[in-house]
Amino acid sequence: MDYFEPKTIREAVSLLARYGEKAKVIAGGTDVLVDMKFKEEPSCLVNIKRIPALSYIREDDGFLRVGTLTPIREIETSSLVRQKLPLLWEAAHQFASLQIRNTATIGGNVCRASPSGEMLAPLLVLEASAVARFSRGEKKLPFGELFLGPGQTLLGSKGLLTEIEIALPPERSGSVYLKHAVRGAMDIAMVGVAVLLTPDAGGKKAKDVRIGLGAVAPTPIRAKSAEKALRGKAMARAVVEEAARRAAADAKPITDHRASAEYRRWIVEALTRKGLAQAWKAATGKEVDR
């Protein structure tokens, strides 16, 4: 096996751009060195923790930027991160235990692209950019583009993410991050619900509502038909029940040894209910009306 400490973004780029898919871009490594012990080691790995400059959170003219490189501790304990965006807050709390997010970085969930990566959804939700590096030069490529099926991105074996571009919400939104795990924070989720609800001026009804879904497709997903349901409703009881419902139809679930198919299509209805009556609370400080 090839083995490279690449200095720069463009060092690193020219490598990815010579090996192409022999290649495995390593980060915290707390994905791919499991992936090397219990299935194949890759022809060529690239270790990019020695790039200076790629771990940062840093609030810019009404965005949030965060580098490739950044822990997902650091997102966790971030002040900033927790003000502005406290549904990726709540994602980085429940991503796995201590010891791994003192290790794994925010890129290296994203280009794991697992339909189960804690901070896919939330960040689905946030409607946040990739911005990437090839040899041709940078790209931003938009969350809701850049997952094409399971350990796929846009970003090919050729594209190097070098940051995650989020707009904040606006300030009345309220929001939240619901995970159903076998262990809790210690488990990958069996089903992740994300929720992203701005009011109308009156608190009444819903001007701009979100829903992402994780693990229960391809890829990370939002909830179309269940956010059109709620988009300009007062917030009712029966409306959101229909939304839960809807949501559950949105998923395209598997069954595998951790869970049926209907299993977590029953759990995509009860969070998304339970999410949006919190999100609902968060923005409005009303609970959701009979």
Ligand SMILES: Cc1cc2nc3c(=O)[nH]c(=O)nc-3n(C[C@H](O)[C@H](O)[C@H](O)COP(=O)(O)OP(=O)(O)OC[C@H]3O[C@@H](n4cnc5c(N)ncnc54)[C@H](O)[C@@H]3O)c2cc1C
Second form
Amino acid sequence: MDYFEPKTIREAVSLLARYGEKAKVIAGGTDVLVDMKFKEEPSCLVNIKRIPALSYIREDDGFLRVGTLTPIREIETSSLVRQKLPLLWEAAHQFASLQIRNTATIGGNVCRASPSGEMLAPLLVLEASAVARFSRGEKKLPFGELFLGPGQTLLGSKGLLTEIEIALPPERSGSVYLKHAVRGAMDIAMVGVAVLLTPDAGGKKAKDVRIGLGAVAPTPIRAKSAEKALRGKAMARAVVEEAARRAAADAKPITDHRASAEYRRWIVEALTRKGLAQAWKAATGKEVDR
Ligand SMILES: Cc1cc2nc3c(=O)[nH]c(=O)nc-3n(C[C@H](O)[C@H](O)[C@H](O)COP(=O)(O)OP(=O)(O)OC[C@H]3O[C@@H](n4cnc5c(N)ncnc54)[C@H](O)[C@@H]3O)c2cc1C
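Given the form predicted alone above, what does the protein look like in the form predicted together with the named molecule?
Up next: the whole complex, starting with the chain shown before.
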């Protein structure tokens, strides 16, 4: 196996262009090393950990920018993230064990493109973009288009993710990430639900609602018909119940060793109902009307 430790983004990108599908990027290695042990070894490994310019969290003109090599633990301990993007903080906080959070990177989680990847549903509702470098230059790929299927993204084998760009949500919005797993944070999500809700100026209606679902389709998805059922409506219990039912119908789960499709839909409905109530309370300080 050929092994490289590029020192610059340009060097890494030219290695990916040269080796194409034979090359595998390794960041924290918490997915790659497990695959190498239990599945197959790539013929070329490109370790990007020696590129110092790829680990940072910074606020910049209405955006939070997170470098691809930023460990999940740094996101969890960042006061900037906790204050400006509590949704991302919550997802980082519920991510695996401390040891894994210290090693796993945000970029590795995104590029792994696992339907149950913890950071994906939150980044989808935050309408983040993936900034990637190719040998032909830089591209900004919206999260709504980034995922093609399990393990597949628009980056293909030649793109290097460098940054996640996230527009800061309105200050009066409320958000929540709920993960359902048998062993809590130590387990891969059976279902993940991310909600971002912005009330109208009067604090009675939902002006903007975004609901992201993880582990219930080949890629993370937005529960579009549930969002539509809420947008512009007064936040009453019957409206929330209807939205939760629609979210369950928006999900396209499979049955596997973790849970049946039917059980996953039921959890989506329960978590969406709970998530909407919590996000509304976080935004307005009020309970959903009866
Ligand atoms: C015990 C254990 C528990 C886990 N628990 C969770 C959990 O609770 N939630 C969860 O979401 N995940 C979990 N995972 C999965 C894993 O930790 C995450 O997916 C992690 O974020 C991967 O990051 P990494 O830096 O280790 O990626 P790596 O393993 O280095 O890479 C992952 C993939 O991304 C590609 N890649 C990495 N960086 C780039 C880049 N900059 N550009 C292009 N491609 C890139 C690699 O080629 C590879 O395909 C767990 C894993 C283990 C072993």
